Structure formats: C-alpha cells, structure tokens
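Given next, in structure tokens, is a single chain: the form predicted on its own.
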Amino acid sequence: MTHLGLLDEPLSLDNHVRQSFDDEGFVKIKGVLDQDVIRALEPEITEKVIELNTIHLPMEQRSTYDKAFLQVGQLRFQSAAARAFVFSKRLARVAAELLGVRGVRLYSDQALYKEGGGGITPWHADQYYWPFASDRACTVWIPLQETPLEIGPLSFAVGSHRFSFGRDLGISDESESALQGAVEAQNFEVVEEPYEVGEVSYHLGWTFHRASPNRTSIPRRVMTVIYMDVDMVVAEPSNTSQANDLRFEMPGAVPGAVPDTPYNPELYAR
C-alpha cells in the first residue's frame, strides 16, 4: 500500500472553503487524496463489502432503502484499508477546521456501495440518526472511483442545514417526497456534480442530500467517515434510530456526557 503516509499529511484550506461549508452546508474539495492511495485501498474494502453484505434479494424485491446501497458499518474493525481512511489525520483535520472546533472524534464509518442498477438514495439529513446535543458533526464522502453523474454521486440542497423542516424523517419514500417538495418550495439550489478520483465532500448532519440511481453496470463504491466535535455531548435519543445508534456506535456512552469510549477515539485535536 504505497503513499499511505499522505493520509496523515495536513491539507491547507483556503478561507473560502471554510466559508462555503458554513454557508452552504457542504463542500467538495479536489485533490484531497492521492489517486494511488485510493487505488491501493479500494480492492480490500470492496472485498470486505461483498463478504459482509447481508442484502441478497433481487433488486426488484427490495425496499427503496435497500435498493439505494449496500451498507456495511464499522468496517474499521474488519479491514486495514478501511482503518487507513478512518484514522487519517488529514481527513480528520479538515473536518475539525470546517466545523470550527478544536478537534474531532470518531462517530462511525460506513461503506456505501450503490450497485449497478441501484435505485435512488432518497432525500434525507443524516443527523436524524445521531443523538447529538449540537450540529457540530459531519460526514466525509470518499468515492473509490471516478464518479460521473450516471453512477449516482451525492446531490446537496444548498443552505438546507439552516432549515428545520424534515428533521423527523429517516431515509424513505416519504422523505424523498416531502423533502423534494420542501426543496422546491424554498427554492434551494441543488448541486449534483461528478467527483474526480481523490476528490471528497464534507457535509453537515442537517444538510439535505440524495443520490440519483446508478444507471451503469459498475458499482458506485464509497467509503464514509462521520466525525463529531471532540467535545460533543450525547443527547437523549429522540427516536428509535438514535437509540439504536447510541447502543451500536457509542456503547457505554450516556446522555449528558462526552462519548469518550473505545469506539469513539479522538482523531485530531489542535
């Protein structure tokens, strides 16, 4: 695995990148990762996703959620390649600077593979699933291949992180319909752009996003890491999904305290 040391080298961010993230709720940054690093780590991650995936129904028999992607969480425990992304100081430092916090700790990691012929990822906001007391949390979305429009890159509703409607909706047909209506009614600009190899995006937990179907025969392979403010306090879960996440992603953590658990290590601090 060549060039993996680059995953710990700092990346200088321009002020306009930080401002764009704050204003729009997301930012896409080119050249964050070396193409050789991506190509070195992708095969093992893909192998593990195939091994650990539990969805085997034909596409036409699946729910909208299961058509959207194959989802494998906590891959860091199964794959050295996944751990390389999860514990990258380069990626974590960018998250801390974008969030404007002194450091970040790990919340979760997930591989999200949209199979060839896979369906839409409905409009949603990730923080519906997270029992956090503040909005200082974000996801880095790392495509493991060039991602043209026809393969289903993320789409973002610009500025939707400041709009409170729809925060009680998980990923579903209902969220797709309701949030699409809200996006149109509020005249949110929707940005859907291809990703180059090595380009990543960061989005806040309350930013509305979705993905189009994969209209190719090639799987869209993506690794994600979710960061939270190193001083984040756990909130009382407000729905069943948050209660499940509290047990699964932060075992031993309790509402009202910082989740300083073995599952949630500090990844970067100034």
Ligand SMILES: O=C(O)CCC(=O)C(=O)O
The other form holds:
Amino acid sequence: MTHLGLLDEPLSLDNHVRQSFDDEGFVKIKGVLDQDVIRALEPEITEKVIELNTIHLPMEQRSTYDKAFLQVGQLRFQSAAARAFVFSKRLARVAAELLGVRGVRLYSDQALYKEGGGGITPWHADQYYWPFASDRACTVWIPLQETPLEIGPLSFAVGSHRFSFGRDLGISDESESALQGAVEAQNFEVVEEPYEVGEVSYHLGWTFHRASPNRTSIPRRVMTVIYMDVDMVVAEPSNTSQANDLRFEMPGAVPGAVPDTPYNPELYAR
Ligand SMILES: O=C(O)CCC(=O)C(=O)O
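Form predicted in complex with this ligand structure, per the form predicted on its own context:
Then the entire complex follows, led off by the chain already shown.
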C-alpha cells in the first residue's frame, strides 16, 4: 500500500466553508488530497470496478440510470485502496464539521464510473434512498482524475436542500424533468465546474445534484463515501429503496435506534 499522505492528516475548516455548506447545501474544496496518492490508489479501484461491474449491455440498450454510471457499492470489503478513502479521518472530520455534529459514522461507499459516451446523471436528491430521521448526512465525491466539464463533473442546485419538492423521486427520467422544472421555476443557480485532482465536494442528502454526459472516450472515475451523524437515528423506511438500503447498508439496524452495526463504524468523533 502506498503512503496515504494527507488522507491521514487533519484538515480544519474555515468558518466560511462551513457557512457556505449550510447556505448552499454543498461545497467544493481544492487541495484536500494529494495528487500522487490519488494517482496511486486509482488503478486498484478501477480494476475492482471492472471486475465487479454487472452492466454489460451496449450503451444504447441501457436505461437512463444504467447509462449514467457503473456503480459498485461497498468496495471497502474488496479493496485496500477503497478503504483508504473510506477510513480517512481527514475526509470524515470534514464531513462532521460541515454537518455540525460531534462525529460521523459510515453509511456506505460507492465507486461511480461514468464511461466514455456515458449519459447524464439525472437530477436527484440522495436522501430519497436513505431511511434517516434527520438531514445530517452527506456524501464526499472524490474524482480520481482531472474532471473537466466534458467528462461530467457533479453539478449542484444552490440552496435546493431547503426545498422539499421532489423528495419522493428516485433517479429517473421523471426526476430529471421534474427537478429541472423546479430548478428553473425557483431560479436556483446551478454550479457546474471542473474538479482538479485533489479537489473534492461534499453535498447534503437533500441537495439536488446532476451530472452532464461524458462526451469524451475517457472514463470519469469517482469514489464516494457517505457519512451520517454518529448519533443518527434510523427512520421507518418510506419507500422500497429505503427498505432495501436498510437491509443492505445497515444490516441489523432497526427504526428508532442508532445504527451501531459492524457495517456502520464511527469514522471520526471529537
Ligand atoms: O457521480 C455521479 O454522476 C452522481 C453522483 C451522485 O449522485 C452522488 O454521489 O450522490
């Protein structure tokens, strides 16, 4: 295993970064990780995504969801490189500080690879999938290469985390058109910007986000980690996706209690 560089070092956030996350529902932060560490960890994650991917249809025969990305969850059980991101105290501490909580526990991790020629990621809010009693949960999106506009960086609707419309929609053609309509009607600013290597973003579970198609032949390789408040209480699932997530991401957890399971370790606490 390569040295982990900044992944092991604390990063203390300026108040304005916290404020901006609160106000806007997401934040992009440059220089969080070392470029050489990302470049050293990327090949193993890519190899695992290729090995574990289950989508083999040609692009034109796939659903909108399957055109968006190859999605491999719980890579931490398969790859030391994935574990380096998942168990990074630096990334977890930033999540806790942004959420304004005393600590965070793991909800899940996923690699999200938008292949060359891959389609849009439709507008959606992640918490549709999560059976949580509060909104104190977020995702860190970690690009494993330079991410210019043409390969589909994540984009965000500024302030949409405070807007309750569309929370009953999973990722689909319907979420794309309904939330695009809402973004326009509400005049939400959309931030779609490239990412440098070492830059990451954090977004709240209720923030609307989307990605443009990958118009190149280079895969857009991304690792993500999903954090929840260390004191999060599980809610009664409100749809089938949440019921599935409860079984898959928090096995043994029950509504009304903190999901203190082996799948959901504390990653950082003050
Ligand atoms: O990577 C993408 O295109 C979508 C990512 C996403 O929806 C997420 O990380 O919550």
